[in-house]
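We begin with a single chain expressed as structure tokens, specifically the form predicted on its own.
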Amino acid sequence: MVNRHIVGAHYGLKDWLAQRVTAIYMALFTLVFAVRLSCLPELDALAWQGLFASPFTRFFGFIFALSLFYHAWVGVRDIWMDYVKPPGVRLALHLITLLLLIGYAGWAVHILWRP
């Protein structure tokens, strides 16, 4: 009889592709944001408010945050699966990581769309 190890893997190509797509989006957004930031006359609070007053900036900024959180989830989840062997500890770390990232996503919404 073969003893199977619980690893929770088999994500493969989907997660590999998600890592690359989110990384490309975050890199492009960072470049565009840096150019827009360099075009500001001053870097004060009013300039930042004006920069994020556009619904497009808010929307693409939120997509950036979601990409960042998903990218982090895939990476950290793989670290937990590779290096944490006890299934109970690994599950607890997965849940903590997931709850933190969901909380950070809610915080990003609050920051981007608060009045």
Second form
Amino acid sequence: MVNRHIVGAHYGLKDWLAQRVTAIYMALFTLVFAVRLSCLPELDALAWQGLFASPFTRFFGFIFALSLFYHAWVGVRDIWMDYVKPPGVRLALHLITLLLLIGYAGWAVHILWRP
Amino acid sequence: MTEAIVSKPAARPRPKYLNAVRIRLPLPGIVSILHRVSGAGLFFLLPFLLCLLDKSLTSFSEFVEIVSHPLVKLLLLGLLWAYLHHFCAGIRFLLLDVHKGLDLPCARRSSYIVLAVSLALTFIIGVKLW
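Complement to the form predicted on its own: the form predicted in complex with the partner chain:
Next comes the full complex, this chain leading.
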């Protein structure tokens, strides 16, 4: 038997949870990154680019980027749902937001994994 | 019918619509709307931030040239505040989610702390990086 929640208290729970999980990950990443930055002897090209050449920064930075884009999707979609009532306009804004974020994800991969 | 209305005026005129300029938000409300505004600002300037990160990793001298412009510095200072406010207010909301600090005095105090800490951090980091 398929037990689907079309309406009711569980509707949107997945996004609600994802918004919080991504927020916690990003907060932890931010703190660790801030500590690593403050440990650099000098904030110059060599140190900055060295930081991003590390496989750790690439791996966890990529997860940060994905978290950011998913988090932004939930938040920005909430804004459109609150303020934009005409269904056509709202759908268009949702699509533009989604496509932009997917594009940014590709861009982030390109930035992080450039040789 | 009309006489009844005339003889008994409403004690307080009730607002017919929400006037965003005349509403006086309580402190937790201000933190909440700024959380939304800062989030929206960060989203709209994501391409700019990705561009800067890209530049900083390919040509650091060009990156330095861009961020040396006073207007860009001002914009980045605004984005720094947006990130820090979103960060601090977000932690407050996560605590409220797990029922920490729900009573009114506590909620007011934590709103004040969020506003103050994010502004103070913006100032400290801003001065360091300017």
